[in-house]
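To begin, one chain is listed below as structure tokens, in the form predicted alone.
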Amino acid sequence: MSLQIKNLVVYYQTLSGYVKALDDVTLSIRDGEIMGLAGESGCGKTTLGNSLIRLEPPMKYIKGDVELDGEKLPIWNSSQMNVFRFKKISIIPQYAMNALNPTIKIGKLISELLSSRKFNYKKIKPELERRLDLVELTHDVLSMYPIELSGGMKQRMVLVLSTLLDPSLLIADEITSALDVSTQKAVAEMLVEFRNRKIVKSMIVITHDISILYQIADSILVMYAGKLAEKASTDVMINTPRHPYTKLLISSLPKVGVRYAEKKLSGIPGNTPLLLDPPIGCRFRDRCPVAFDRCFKEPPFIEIEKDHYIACWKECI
């Protein structure tokens, strides 16, 4: 098993109290698995990704365990996590195109980063150039400033940079959101190629765009209001979702060839709950079309079929 998370709780500390952004999360990712992480804004996707690599204020670790390849990650201690970052676990952050220092040429930036991890730039440069070839970037980019690269080129450069030391787990956070459709497809295919070539062992791909996950992910995990709602293989999640929230989320997507005049898109009624004081029981209860009395008690996240997990009383009884 590549990644195991048990009962992870991470809150945001504010003047008004704790925002319960990630509440009792338990999941696992197998070696070689690309897991897509989906849900509305504020559901906890980015919080989950960031908590695995760098907890920054106002984020606060409350409890839980994280193991990667059988080794426990001290996610609550930033200095101890330095041993794991970039080498065992790496991230392509949200707004990755702005992650490159605009005042430093890319080659020098990579050299300084490798030096901070006690790696020799000259020894790694041949492999760096091979990976630039893999993502279809010329070696000239190493002598360029980030401003000289297009958005798609920056995104591919950050992909190379984040995986240069072959991390076991790569977290890709909204890496296609600011790109045109053709570049989105190219970047998504590169993620799969990096997994297939065993440059990285497994991935978490965080996105609002479920259509991207349908193309590249082996499994999809849907979150809602800091809780896990459903996890299954991609085909199952797209074709036969079981959780009411997942069903509404997927039904709100436009279908190819269907005109707006024929079928208007429908959103999910209501709003996500405020996580300073989340509702008792199922957090989707107030928006759920099939809610009943038992939903005032929190449903467990359990396996209802092989590799199909769900937190819903309607499906568990």
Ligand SMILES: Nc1ncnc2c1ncn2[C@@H]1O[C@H](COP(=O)(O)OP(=O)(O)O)[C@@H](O)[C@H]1O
Contents of the next structure:
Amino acid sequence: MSLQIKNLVVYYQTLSGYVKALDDVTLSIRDGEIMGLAGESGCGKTTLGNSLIRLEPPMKYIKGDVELDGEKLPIWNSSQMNVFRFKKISIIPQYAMNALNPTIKIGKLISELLSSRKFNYKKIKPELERRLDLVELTHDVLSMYPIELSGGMKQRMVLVLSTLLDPSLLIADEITSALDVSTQKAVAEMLVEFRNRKIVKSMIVITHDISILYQIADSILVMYAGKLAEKASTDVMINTPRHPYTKLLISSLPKVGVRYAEKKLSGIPGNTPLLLDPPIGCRFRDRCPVAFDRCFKEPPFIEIEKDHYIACWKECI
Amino acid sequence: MIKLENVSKIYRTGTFGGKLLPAVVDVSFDVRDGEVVSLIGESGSGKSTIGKMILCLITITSGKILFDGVDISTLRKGDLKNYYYNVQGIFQDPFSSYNPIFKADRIFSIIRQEFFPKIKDSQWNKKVDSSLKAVGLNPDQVLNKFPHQLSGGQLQRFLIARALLLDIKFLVADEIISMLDASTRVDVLNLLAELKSKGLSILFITHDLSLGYYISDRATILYRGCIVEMGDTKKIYFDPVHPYTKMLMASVPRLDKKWEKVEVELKAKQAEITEGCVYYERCKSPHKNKKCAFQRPELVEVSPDHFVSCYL
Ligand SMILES: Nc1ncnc2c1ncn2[C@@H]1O[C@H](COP(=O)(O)OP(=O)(O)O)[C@@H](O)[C@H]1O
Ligand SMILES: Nc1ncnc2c1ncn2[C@@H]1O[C@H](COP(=O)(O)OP(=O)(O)O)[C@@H](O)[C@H]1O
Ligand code: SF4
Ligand SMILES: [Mg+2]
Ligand SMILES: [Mg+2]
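Write the structure block of the form predicted in complex with this ligand for the protein whose form predicted alone appears above.
Let us now look at the entire complex, which starts with that chain.
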């Protein structure tokens, strides 16, 4: 097991109280696994990714354990996490490239980052150049400023940068979302290539776009309103999902070949609950077409078949 | 309904407007009565520029846009107002169309002041109610609320409801569902499809190919301001001819099929202005030749209602 998370609870501290963005998350990711993390905006995907590597205010660690390759991660302590960040666990945050200092050339940026971790830029440069080749970037990007790169070039650059020290786990948060389809495909396939070459051992690929995950992920985890809803292998998740939310979500996606005139799709009525004061019991209850009495209690996230986990009362009786 | 004839738009950029940027190049197509046409292309291909020209928000550099046979660039004052009574646009980010300090339904009162200054309160309220119901909103639940109290899907439907107050005939929908979550996207798509069945014509602008197929009768593929392929949606999606369209279709992440190994030529950083085929630099077709580099291929009808701009 590469990553193991047990009963992780992380909230946001706000003036009106806790936003319960991540409640009781338990899951594991195997060596070599690319796990897709999907769900509607606001369900807690970014919060889960950030919790594992930079849990900073207003985020607040409530409880839970995280182990990476058998070693406990002190996620509640930002300075102790420094030892792991970038070396053992790395993240490509949402909107990563826009956060880089625009006045420093990319090569210099990398060299500063490396020396802050006591690595030598000159020594690593040959490997850096091989990785640039791998993502089809010319070496002269190192002498460019971040703004000179197109969206797709930026994402490939951050991919190289964040995996330079061969971390065990890479978290990629919406890195294909703002790209055009052809660039999106190229970047997504590069993620797989980085795993295949064992540059990183396992990955969490966060996106709201399930069809991308169908292309590249080994397993998919769907979240709903701060809770885990279902996790299974990619094929099971797409073809035979069991959680009512996952079923509705997947059937609402427009597919090439499906037209309104021939087959009308439907959305999921209702809105996601506010996480400041989430409903008791199953958080999907008031939108769920099969909800019953028992759903006023919280459904546990349990394994109903090998490697198929689900939090729903209807499916676990 | 709407007809574009050899429409071009050249922006002047640079410090003194010294650089010319051809954003739309010699584009001709039409949207017929009660038809949905998708305008598809990657970012920067000129989709919004076409939408804005149709809405008279920017001038046309050359060519003509006709609405029911009338050249829209000749419209002034009363006629222009009448045009907006028939033609409206909705844009990508629903939140940016609202002022957060006013209630969301203020967008309706603006329409009232502008187009219906003499209408009675009771009559107006009825009109607003029926228009909200037409877009699947419950007036009691959504009126009198601030924008942040409504979801993205609700705000987007509000904008469609506003357009319906005017009894419009033509709607420019520019990426209106890109920002929405999967579970509400399809509701807005269904709404557009229902409006179409009641006679509304729609130009559906999107960079997301999986959305274009669901509601559109015809599709137009734009690359760097030029139409490379257009026609019957089914033909464009299942029988694409232009190398660019083929590459696009092979890149769409689908839920029924895994990606095949196709070579994707990553987008060039800044393309040069060219006399030849706009796709020349990125084209991987084995039939690519010298002529492609110097002379732009014309749009040719390769089968009924299927046009392609490529020497093949
Ligand atoms: N800084 C913050 N302060 C308070 N609440 C936040 C903050 N950031 C995110 N949230 C809330 O936490 C929840 C999960 O957000 P996020 O993890 O960003 O979702 P996702 O990435 O799935 O879209 C949302 O309800 C969001 O409103
Ligand atoms: N007001 C403007 N001034 C100068 N260039 C512009 C302006 N608006 C758009 N452009 C340029 O025109 C091209 C087409 O833009 P746009 O129509 O917005 O494309 P799309 O909607 O397909 O993404 C782009 O290269 C863009 O940078
Ligand atoms: S636990 Fe109940 S409400 Fe929740 S998804 Fe299952 S059936 Fe629906
Ligand atoms: Mg996020
Ligand atoms: Mg646009």
